[in-house]
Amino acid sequence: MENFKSSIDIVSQLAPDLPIAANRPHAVKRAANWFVRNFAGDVLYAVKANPSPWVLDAMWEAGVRHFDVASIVEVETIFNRFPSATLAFMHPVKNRNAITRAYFEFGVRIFSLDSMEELQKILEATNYAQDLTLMIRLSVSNSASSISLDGKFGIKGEKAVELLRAARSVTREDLGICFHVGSQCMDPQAYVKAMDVAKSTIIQAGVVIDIIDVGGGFPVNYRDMSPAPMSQYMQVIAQKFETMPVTENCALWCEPGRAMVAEATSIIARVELVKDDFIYLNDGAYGNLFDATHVNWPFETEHLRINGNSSKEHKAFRIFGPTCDGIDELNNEYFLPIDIKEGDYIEFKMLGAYGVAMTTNFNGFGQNIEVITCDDAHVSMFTETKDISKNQFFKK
């Protein structure tokens, strides 16, 4: 990938038919190396939010071993690049030959399920290994998060005790509980609360639990978004951590993924025509711009003219991508120039996660050209000054 020093360097050196895709490794490493500091347990990459190479290569170099894989494709991408890595195959419904690749294949020790039909499935598809690591998905409120997870996946209730003592019973090695409080979680508390949920459904299933994972859904600076700082979410996990009615020696884990990268990458369309109050793209909702028409987030944009200044006066247009399909337009109003014309571009910023990663080709559209920028695109999550003391709280 070529080298520049901004967005608007990037357009006007390449003034390109394709959306642009402006990465920051250098954001990546800030945020990982943060998280590897601060929270006090394993931190595990949710490859999901952003498998780009580069960005787990700077994962690696910022110091996570830990990877929270959804498919075996996603194992197969970890353990050729890392193969010292940790993979923990999270998703709580997998294909029965992806157990068995995973197991036989590749090392995976570490699953996650939520319910009976599951546990069987794993133990049939590893002909019933005795080192599994058994990771028991709970349901737990999304209330807090911008994004809600719950109602697909995880288990409560009596349910959840019968699931627990099931699976204690088959494994010999580590019996986990798991649990996501949605994405972009803007109170840290919602995690005190999941916590209280494991504590209740650990005391009524009377059994001993290694490792309490939290999940993911830690918050970023999305515009007009203002999230607690990340040392609180920090502080009261390793806190509540203290309470739980676990062994001296349980681990602590967090999956993070849109935290780890959203600020790492932003995205830079092309303006193809702008008619009334209407502007059409060169990226959309079946591009890079998945978040920016489908979870109704504003995204914060610039404004980028490769030769001349654009007006200071702004209104509100209606955005659409580049496909034929009606429903290929951002939901919200953006406000740029009066004068903005075809052949100016527009930066979209945060996109970092869930961007590329969600990128097709419906209608022939969903190319990119992928660069590397030193600049920062935002206000990042991880420039506190004092860390906190990952030992402070930590259990091991």
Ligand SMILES: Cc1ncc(COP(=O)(O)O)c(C=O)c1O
Contents of the next structure:
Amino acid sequence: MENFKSSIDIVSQLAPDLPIAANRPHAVKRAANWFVRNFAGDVLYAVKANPSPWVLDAMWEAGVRHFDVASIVEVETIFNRFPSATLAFMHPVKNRNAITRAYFEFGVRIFSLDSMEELQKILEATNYAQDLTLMIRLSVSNSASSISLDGKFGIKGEKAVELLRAARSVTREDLGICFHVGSQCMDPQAYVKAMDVAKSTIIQAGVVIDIIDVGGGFPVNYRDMSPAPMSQYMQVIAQKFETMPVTENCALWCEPGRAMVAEATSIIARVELVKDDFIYLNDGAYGNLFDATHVNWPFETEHLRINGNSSKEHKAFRIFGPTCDGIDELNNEYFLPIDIKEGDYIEFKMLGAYGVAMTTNFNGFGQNIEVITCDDAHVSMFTETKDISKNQFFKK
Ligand SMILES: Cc1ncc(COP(=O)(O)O)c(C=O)c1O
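Now show me the form predicted together with this ligand; what you just gave was the form predicted on its own.
Expanding to the full complex; the earlier chain stays at the top.
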């Protein structure tokens, strides 16, 4: 990938027709390194947020050795790139053949599940393996998060108690509990409440638990959102972990996706037409701007013009993507210079997570140019320099 100093440099030198993913490996390393130093346990990168090779390499360089993989393609990708990595297959509903291949071809031993049916499937698909680490996915509140994952996965109450006991009886290796508080979780206490659900389920089941996995959901500084400092999340989780009814050797895990990569990519889209207050871009809902469309987030933007200045006066525009589909529209008004025109570019910041990863080829679009840039797009969550004494909380 070619290297540039800034977004205006990129468009001035390339004047591209295709959308550009302006990537910042230094931002991935900063976030990953921060998590590795400050989370009181093991950090598993949730690969789905961005599986690009440059992201994976930056993770590895920053010291990440554990990966949350959620499909056989992700298993294969990480295994081929980092044969010594620990892979945890954290999708609670897996294809039977994918489980078999993950276990026998790629050495995966960690599987998550939220039903008796999946437990039976995992046992059959691994030929009743004796060395499985089973992670029971609990259903917890997602009310503090911007994107709820509640409802689709997770088990609770008496059923969770029965599943924990059943899983304990079939594995000689570790038994864990995992959950997901929802993505872009704005309140650190959501993790504490979820750990309370885990705590009472463990007490009711009366089983030995070897791993507590607090999942993903850690937030980033999107426009109009101000999460608590990341150190608060680390602290409340570490403190709550100390009170869990688990053994001295119990491990603590997390699976951040968004927070590890969001800051690391800007999407730079070209203006194809301006018609009154409608702007048509070469990128949109089916491309890199999925979250801007479907989650309704107002991403931070910057207007870029190759030659000359634009008006200081701004007005609200509706922004449309390149496909012929009517829903290909960004779900917010964007304030941009009143004289914005064809050939200008708009930089959308903080799209390293669920950006390039969501691109489809619908309607013949979906290709990007990938470059590296060494600037910083936005206020980072990871500028807190003081380590929050991982060892003070770390049990193992
Ligand atoms: C099991 C699991 N872990 C981790 C993540 C990552 O979540 P986030 O990107 O909110 O950190 C996801 C996201 O869907 C998930 O399903």
